[in-house]
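In the block that follows, a single chain appears as structure tokens, in the form predicted alone.
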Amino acid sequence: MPALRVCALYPDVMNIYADRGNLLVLERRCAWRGIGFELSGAGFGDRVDPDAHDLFYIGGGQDRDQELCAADLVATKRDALAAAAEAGKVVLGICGGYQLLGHAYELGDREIRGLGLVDLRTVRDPGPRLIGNVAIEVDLDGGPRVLAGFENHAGRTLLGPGEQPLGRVLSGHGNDGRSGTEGVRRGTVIGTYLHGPLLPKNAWFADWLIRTATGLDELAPLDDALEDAAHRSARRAAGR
């Protein structure tokens, strides 16, 4: 029986945006299809095995916690996560976890080093926080789909010239409130500011993650009446 093996990084501190809800959605949608699900956590000082997991997950945290996690990520986990990404494993960063996928997060005269898995930098802007419901158009399966969620970030994330955003902003602020882009996608490395949490509002994206991480060509269909209603509600909240 196939199984989805998930490693949650710093689940005790990088979890302020209902990140456990994302993990629960993955577990339930696997269980309903008879797909195994294995969840392990990696905290401060823990080494990770890039071959032992199919999906690595980094949620959001307070600035202080994010800074502590960043130092540990670079010191103990960067090489393994780079190897996992190179091998086609899924690496998903949400909000603060998204920022840590890049080179650095500049906080005034301080700089928090990131993993450098993608070419992006985040800077703290003196302007207002970018807060509100958001909808973006993405193309992951050869056709446009909508992801809906909530954003709340003071950082402005700037993608390097060769990086591909996860999607185009339909409503909301996105990466920086100006570029019209949201998130980043390099192969199976994905970062986004959408939370609240993300996957209960976008079951189709949860299924995409499961398929991509496990290598399954197709997933058995589910009765997604409630999930579709949650998605429509999130889109309406974002004005789409």
Given for the second form:
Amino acid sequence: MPALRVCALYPDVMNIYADRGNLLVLERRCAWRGIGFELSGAGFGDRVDPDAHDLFYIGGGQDRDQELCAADLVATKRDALAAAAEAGKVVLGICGGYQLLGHAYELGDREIRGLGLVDLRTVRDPGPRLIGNVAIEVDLDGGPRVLAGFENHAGRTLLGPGEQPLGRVLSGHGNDGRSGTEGVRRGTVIGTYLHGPLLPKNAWFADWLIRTATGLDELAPLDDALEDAAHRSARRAAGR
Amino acid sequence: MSLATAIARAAGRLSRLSGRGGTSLPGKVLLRLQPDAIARLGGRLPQGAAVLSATNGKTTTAAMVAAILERRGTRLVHNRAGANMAGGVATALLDARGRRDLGLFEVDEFWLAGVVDQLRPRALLLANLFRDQLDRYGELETIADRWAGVVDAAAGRGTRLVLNADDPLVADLGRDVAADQVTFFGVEDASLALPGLQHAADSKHCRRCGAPYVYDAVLLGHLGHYRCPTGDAARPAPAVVARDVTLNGVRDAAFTLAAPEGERRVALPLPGLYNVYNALAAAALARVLGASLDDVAAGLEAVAPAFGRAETVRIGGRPMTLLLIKNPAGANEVLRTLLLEAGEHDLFAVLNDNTADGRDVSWIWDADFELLAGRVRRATCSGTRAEELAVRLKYAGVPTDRIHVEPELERGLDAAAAAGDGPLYALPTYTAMLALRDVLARRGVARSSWAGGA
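May I ask for the structure of the form predicted together with the partner chain now, the form predicted alone having been displayed?
Every component of the complex follows; first up is the chain already shown.
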């Protein structure tokens, strides 16, 4: 039986915006199709085996927790996650987890070092937090689709030259409130500020992640009437 | 009467005439004209003021304190409609007519510092801190830090503190306060303990050293009997205690209230452990304000539910019990209380994403709807984000043929009432609860002037 093996990083603390909803959607959508699902967590000090998982998930946390996680990620998990990304495993960072995928989060006089899996930096801006419903257009393979969610971040994320965003902002703030870009995508490494949580509102993207992480070409269709309605509702909330 | 007060009152009359309620507008006008109005008007109260704040239970706890104090004829200035930002407090002071003895104010978590600074209350009750509306309030740690500043300043001015010993984040605020200036309250009934911390539990780590707390008993969210393994912190011994708690479904509860001066058995007309906590907080505050244990017990037994808090009305020939849900910890307690009722339930769940609800609806994924999944006969989902709630219930395990979506509130209400018989449970978010109140009032099912708050 094919299986999706998910490793959630710091699930006890990096879960502030209902990240468990994302994991639950992956689990159920696998189960309904007879695809196995394994969820393991990796906390402070735990080593991760890049070959033992298909998808690595990092959610958002409170500032203090995010800083503790950053130090631990760099000290104990960076090489494994870099190897996993190199091997085509999915690495999904959301909100704080997205920021940690980059080189650093600059907080005025000091900086929090990140994983450096993608070429981006996040800076703390004196302006207001970027909060609200958001919709973006993405093109992962096979044409443009929309992701809808909610964003709430103080940091402004700046992509390095040559780094591709996950999508183009249709409404909302995105990476920095100016560039019109949202998130980052380098192959199977994906970061985004969209939470709310993301996958219940965007079931098609959950299925894309399942396909990409398991290597399955096709997934059995599900009755997504409620999910599709929730997607439309989230888009309406974002004005799209 | 000063010119500023006259203008502010006129603004309130105009607002009410235009049908817009006006529970905080006059106060906002007054504060614009006189930024120190709360200090000035509050300073005239002969017995001073008491302030309480919490994430959950503010309105109910304040109603309990009022019920206790009014037994002895204390005349209160009280923002009982739940308008709990500075404008609401100022409006209550402005609207007070005749002789008043004491101010009793519930204050929004975020507005606490400013209001306490002006009012300089005799007593300050801080009851709990849960994850709530991150888009509006920010992170829990940020609120805790602000509250620490409030407590330091208030303690320095001689304010008596009343703190929940079972909430590590709240109890820690009293760590450096002189022992005779702080009263802790807590639940001592280990039979209520949950198997472990719920998913939505927040302050799981010692505020001093960051080590995860060790829990001997988890009672509600992150409330319980905890200690830091490195010895930095432990649950303070509470002076006011609830023992031998009995929970009777969505109807009521009972507990033994124990304080240094004695014990009373209290039959509480409100359900759930969360209301036992509210009662305990109210008891501890009322004692600090001079109430006797007899008045405390009698007042608690006479308290009426605020609208939407376990209020039962009749709709379409069936009893509908309203249970406000607005954040994961509160929703979990409502779900837990609902589980005490036997059989399968009909739900009318309403999720709005207006500003007062929090624009971000992600919190429903942190609430443990899984608890109820096997016990839902029919769930009618309404509100501005009805579809998201329906998806939440589906992924919690409710069969899709039992989930019905009708975003428009009134149509949803009628559909829910018409399908089936027996009790119906309404689970509205805050603005949904207010809208539901209006619908019910229009139909003559409910009073139009319910005291509603947060």
